[in-house]
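Below sits a lone chain in structure tokens, taken as the form predicted on its own.
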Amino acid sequence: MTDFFKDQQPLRFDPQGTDLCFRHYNPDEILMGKRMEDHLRFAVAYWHSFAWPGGDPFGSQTFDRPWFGETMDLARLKADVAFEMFEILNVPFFCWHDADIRPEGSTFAESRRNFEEIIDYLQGKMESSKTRLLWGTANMFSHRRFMSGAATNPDPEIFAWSAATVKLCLDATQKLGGQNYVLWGGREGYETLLNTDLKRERQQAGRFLQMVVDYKHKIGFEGAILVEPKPQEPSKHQYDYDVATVYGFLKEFGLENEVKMNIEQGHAILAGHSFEHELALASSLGILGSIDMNRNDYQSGWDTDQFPNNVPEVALAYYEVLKAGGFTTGGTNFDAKLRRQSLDPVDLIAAHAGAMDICARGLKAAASMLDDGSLETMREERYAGWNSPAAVKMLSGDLESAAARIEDESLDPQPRSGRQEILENIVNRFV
């Protein structure tokens, strides 16, 4: 045991509690025939919780953690503290990038040895813990070698380095029983078109993803391969802009049945969408996999990665997840970080506990809305005309026959209310 969290005991569920506890998140509560824990499938993000030093574009490190440093002993200490926090929060999952959990070596071989050693250490920690790996991923954006991208880099040696990195991380994810593997193209984009070959870079990215899928099948990895869209920041434009863009990319390279989406609330907002829009679109396309739960500051205009605190937003997101049948291999990863002024260990616990409560409230509201059925009934009524034999026949016919209906049947269609305010009032009854 470390002394980082000192005497902090595992959080309990106490709806009337006045101290640090869960007031809404009850893992064993049954909703729609399933335990709340199994609906939400919470995960802690290793990078923001244990690797981020508290810097921002205008200021350097504010956190002083005892495990900060590039040694294996400190990497093991970081893992010890992480698993202590997992126990305090009683979370079923965690997630990592390779760079989060191991010190950087002077060569790829040294980094690989460090990584493999810490993976063995994590495996040992998991033997005495309920917490499992939701997904692993590779950090191919922080190091200066990736300043022009990873798979999309103009240098083929960087492509090879990236391939070696993903292979290593996918092998480790499988070894730890990870349920997904995520690819986020942090710098897979461009800063200026003046030095960019768009067609070449898209082809490189597509071929790279095909290689990843082929290797998944070769090693028998049974988890899902997930792509995480993001429109910008740090690049001016990124090729994985949003769900629609990524789906077009997957179709182009024959991967639409192999790859699903890990969708982040903050990234959806940066792309000019709502979180529920991205979730609904991914669901309709059959590529909804997992979510990163956080929020942005709407005044800042950039990806601030704050913990969620907006119940209506969260409720509408989980409404789409539940409508899609819920998570299978995916879950709710808190890709969220403390504010730079939140220095104390207890702040980490409080941030996650509050976010878990917000998600629980949103999930319960979403389940109640689905159980009530008013929203879906009104949606079905709005499109009921398309179930008529004439409408079904029209869709299978041609333009001329569709046009002929107007005079042949003396049609005079009139507009009907979309009833948006009534629908919003229904939502407000539950949130």
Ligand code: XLS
Given for the second form:
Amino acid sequence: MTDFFKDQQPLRFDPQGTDLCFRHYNPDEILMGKRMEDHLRFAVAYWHSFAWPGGDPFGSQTFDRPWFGETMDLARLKADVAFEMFEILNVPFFCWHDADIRPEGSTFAESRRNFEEIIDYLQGKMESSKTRLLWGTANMFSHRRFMSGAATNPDPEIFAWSAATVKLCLDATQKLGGQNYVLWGGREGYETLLNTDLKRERQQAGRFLQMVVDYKHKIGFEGAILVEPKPQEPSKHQYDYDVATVYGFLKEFGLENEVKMNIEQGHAILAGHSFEHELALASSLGILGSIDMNRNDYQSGWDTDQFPNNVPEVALAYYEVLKAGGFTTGGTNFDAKLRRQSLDPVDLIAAHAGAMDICARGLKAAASMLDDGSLETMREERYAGWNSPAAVKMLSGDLESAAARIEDESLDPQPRSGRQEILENIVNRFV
Ligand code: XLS
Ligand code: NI
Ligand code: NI
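How about the form predicted in complex with D-xylose (XLS), since we already have the form predicted on its own?
Once more the chain from above appears, this time first in line as the rest of the complex follows.
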């Protein structure tokens, strides 16, 4: 035991509690025939909680964690504290980047040895913990070698470095029984078109993803490969802009049946969408994989990665997840960080506990909305005309026969209400 969280006991579920506890998240509560824990599949993100120093564009480190520093002993201490927090929160999953868990070496080989040693250490910790790996990923955006991209870099040697990095991370994800492998292309984009061969870079990205998928099959990794869309930041323009863009990209490279999406609330907002839009679209395309749960500050226009605290928003997100049949390999990863003034260890616990409660409330509201059924009934009614034999026939016919219907059948279609306010009132009965 470290003494970082002092004598903090695992949080209990107490609906009336006024101290640090879960008031809504009850892992064993059954909703739609499934335990709440198995619906939500919470994960802690190693990078925000244990690796991020608390900097912003105007100031550097504010957190003073005893494990900060680039040594193996400190990396092990960080892992010890992480697993203590997983136990306090009773979370079933965690996620990492290679750079979060190991010190950077002076050569690739040294970084690899550090990484492999820490992976063994994590494997040991997982033997006495319930917490599994939701996904692993490679950080190919922080080190200066990646400043012009990873797979899309103008320098082919960086492409090779990226291949070595992803291979290592995918091997480690498989070793730890990870349920997914994520690729977020933070610098797979450009700063200026003036120095960018857009066509070539997209081809490199497509080829890279094909190689990753081939390798996944070669080693028999059973998890899902997930791409995480984001429109910009840190690059001015990111190629994996949003779900629709990534789907077009996957089709172009023949990967639409191989790769799914990891959708993040804040990235959806940055792309000018709502979270539920991105989820609904991915679900309609059959590529909904997992979610990164967080929220942006709506005034700042940055990816502020705050913990979620808006039940109506979260409810509409889980409504889409539940309608899609729920998570299979995916889950709810808190890709969220403390505010940089939240210095105390207890702030880390409170942030996650509050977010887990918000998600539980959202999930319960979503399940009630589905159970009530009015929303889906009204949606079906809106399209009921399409069930008529004439409409079914029209869709398999040609433009001329569809056109002929207007005069042949003397059609005179009348506008009907979209009933938006009534639908919103229904939602408000549950959130
Ligand atoms: C950054 C991304 C990142 C990914 C993993 O905006 O959300 O944290 O989830 O590389
Ligand atoms: Ni993000
Ligand atoms: Ni993310």
